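One chain follows as structure tokens, the form predicted alone.
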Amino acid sequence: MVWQPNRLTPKKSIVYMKHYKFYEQVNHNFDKAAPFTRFDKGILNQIKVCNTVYKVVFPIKRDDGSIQVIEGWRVEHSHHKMPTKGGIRYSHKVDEDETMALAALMTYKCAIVDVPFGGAKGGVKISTREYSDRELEKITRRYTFELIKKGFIGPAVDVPAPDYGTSAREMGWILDTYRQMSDDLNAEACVTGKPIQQGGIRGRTEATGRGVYFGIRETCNHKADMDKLGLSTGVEGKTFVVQGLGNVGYHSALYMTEAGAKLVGVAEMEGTIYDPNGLDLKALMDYRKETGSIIGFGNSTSLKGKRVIFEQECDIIIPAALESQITIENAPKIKAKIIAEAANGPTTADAHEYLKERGALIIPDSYLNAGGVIVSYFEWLKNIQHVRYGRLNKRFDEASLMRIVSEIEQLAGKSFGEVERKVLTRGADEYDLVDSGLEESMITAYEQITTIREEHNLEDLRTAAFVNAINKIGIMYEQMGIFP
């Protein structure tokens, strides 16, 4: 299929579904993978289905005196691998449907990145713009007590994570609350994304954006998608916009202009600016924190409304806030090419239909956004191992190398500067590592997912995603005797 910017005339086929629940939409996306892999009814039923929920309800202090009452969720998805593994949204807007839909697109974007967790999510219904600090860190220790007390939280349990509305600094809130109420030796692993100080690892702030990146990067480098689309291979030149500038918006749009794409366009709360010959992102940030809004920015257009954003030219959307931005109302008038879904999510199950009749080309968030929980991945590890990455081998590695290059330099009968001995002779540290692990994860699981559409001659990632996770998930049922 050829790309046809001017079609906006969806094929009667669609279903809409402008109805159907972000649980409901993601469970479509399942069904339609289903028919493509080998597993019986009750395996694909137990496969879908949440295995827990748990809701807290919890009285706080504010700090005026007055007592408020708190709702929060723990969603575990799946049991077939332990721990489960899931981030904390905090969010006026979190409820148990979004929790148990976050926490099955955990399942599948462990299984499709191959990382040995099963899914899990958690949420807490605040607006965290209408607590103070103090405040906030009642809720989360409050929250991680409540979680504590029913077996909803530990390393061999149910690690959590942040997300949305969440950072460093509440996951090291977890942490200390979890140490008070444990002796357990590998307490630092219960929780990821924590500060350096408390057992965090290098690369975590950044690994969603940075995954991210690699994903649009494998796309871009895939030589029969980029001629249906009539793009050239490769990120460099090509032309982009983000919706959201928070840490994954804004490490996505890092790495996508240190690569030679050049950003267009950002949506952020306070509203839209375009600019079609380039924004300087390092510019608009320091803007941003001088004056508290991206509007007036150098010489770009400012538009109304945040999804006004994915209307304007371009060849790549990144979508990197919430979830059902892309519409069927506003996926017509969408000219990119290309669709990085960023955030979780952030297509609905009509609006992705419209757009892959179209000849667009949908990135699923199941993959593209799993760079978070891969560095969880081996945060987690580093805690379980009790030893940071690079600590054993990088001083050896650089004795090795120091040999390699003196052996070199006698049988050139030439020396190297002293710069360049340090390049040549650099061991790889944590943060090396990290992100070559997180390279390599992504790489790997887009080659296994363009296999499997290849194979069953799938007209999308999105289904090919979902087919790769429920056949490494309905294995691991089968080996587990559930069902004879």
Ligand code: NAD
Second form
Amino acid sequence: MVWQPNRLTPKKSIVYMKHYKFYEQVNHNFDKAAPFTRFDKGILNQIKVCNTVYKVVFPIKRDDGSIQVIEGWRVEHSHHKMPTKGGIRYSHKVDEDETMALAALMTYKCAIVDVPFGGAKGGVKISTREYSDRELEKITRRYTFELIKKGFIGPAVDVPAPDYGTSAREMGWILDTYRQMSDDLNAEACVTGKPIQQGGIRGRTEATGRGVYFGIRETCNHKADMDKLGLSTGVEGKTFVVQGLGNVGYHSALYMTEAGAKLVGVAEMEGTIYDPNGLDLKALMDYRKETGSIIGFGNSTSLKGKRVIFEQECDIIIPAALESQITIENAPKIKAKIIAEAANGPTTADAHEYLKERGALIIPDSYLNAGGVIVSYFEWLKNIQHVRYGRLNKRFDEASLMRIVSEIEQLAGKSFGEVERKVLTRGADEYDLVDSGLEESMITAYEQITTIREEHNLEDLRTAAFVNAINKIGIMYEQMGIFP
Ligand code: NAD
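Output block for the form predicted together with ligand NAD, input the form predicted alone:
Now the full complex is given, and it begins with the chain already shown.
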């Protein structure tokens, strides 16, 4: 399907799913892919359901002495591989349906990028801005305690990570709480996304955004797709906008601009800014730190609302905030030809159908934002191996490279300069290896998805990604002992 700039009314054939909840939307995408696999209904049903759903309610004493009841969830969607893995979200919008949807997405995501985990997700229904750091620590530790009590956390069982509203700090609190209650030798592997000093890994903070960049780069290098969209290949020179300048949005924008793309619009809680001449990301971050807002930055135009960002002129839109932001209502106003889903579930199923009909290219969340779980997997491996990547081989590699360089110098009869010699003989450290592993995983997964798309003559990458996931998970369930 080639890009159709003027077809603005959704076709009658689109099934409107305005009232579908998030989990139903994920299952709708699954159901579209299922017929392209060989599995029977029973196996498909087993893959789709959430294996365990744990709701927890506990009180905390606030700084003013009052008691507040907090609600939280942990959902383990699939036990076909262990441990299960998935972030913990802090948001006032968290509920059981959202946590189930995100857990299911984690299962498919892990399968798509060959991370050997089942999917899980956690959530606590709080708005972080309404709590002091002390209160957030109390909530995190108590939530962790509840997970420990019911066996919903552990290096071999279920391994949380950061998500919307949480960061390395919360993961550090989770590890400390777990460690106080367990003498597990591998305790550090009970959670990922930790501070480096507590067993974290270099490159995890930026991993999701870095993976988003690798995924967009692979897509933009696919000539046939770019031809259909009437775009040139490559990231360089393309314009893009970002919704949400948090961990994922900021790092996606950072690597996109480093690769020569132009950031022309940003939406945050306080509103939207747009400048067709480009926004300086670093200066914008400093400006927001200073003024508490992106509004009024540089020569940008300020626009009311947050979703208005999607209507701006650009090549790529990167939703990096929350789910259900691109809907059947605002999709017809989208001018961008590529939608790069950095957030989880940002496009509703009906908006996806409409955009696909119009010829837009959607890079699906289940693939595009997998960078976080890929590097979390590396962190988990590091923790159970009890050794930092590069520690055993870095100096050895450098000495070997030095011998090769000396040999070349002797044969050539001239010497390299000091800087050249340093570059040529540098051994890989932890960050280099993590980054290289992340890039390799994103490239391989993209190749797998495009191969499946071609094999089944599928129009969209999302369905191809789901087919890929179902194929890998289905085999595991087929081989599993099903008790009479
Ligand atoms: P974050 O809390 O670091 O940042 C989110 C940002 O979005 C915040 O700055 C917030 O102010 C802003 N925001 C919220 N609602 C908005 C709106 N309506 N319009 C504009 N801005 C808005 O969260 P994050 O970790 O960057 O996660 C963002 C998304 O990426 C989520 O969907 C999350 O599930 C997904 N994700 C995160 C990771 C990860 O490693 N952190 C991994 C995979 C997927």
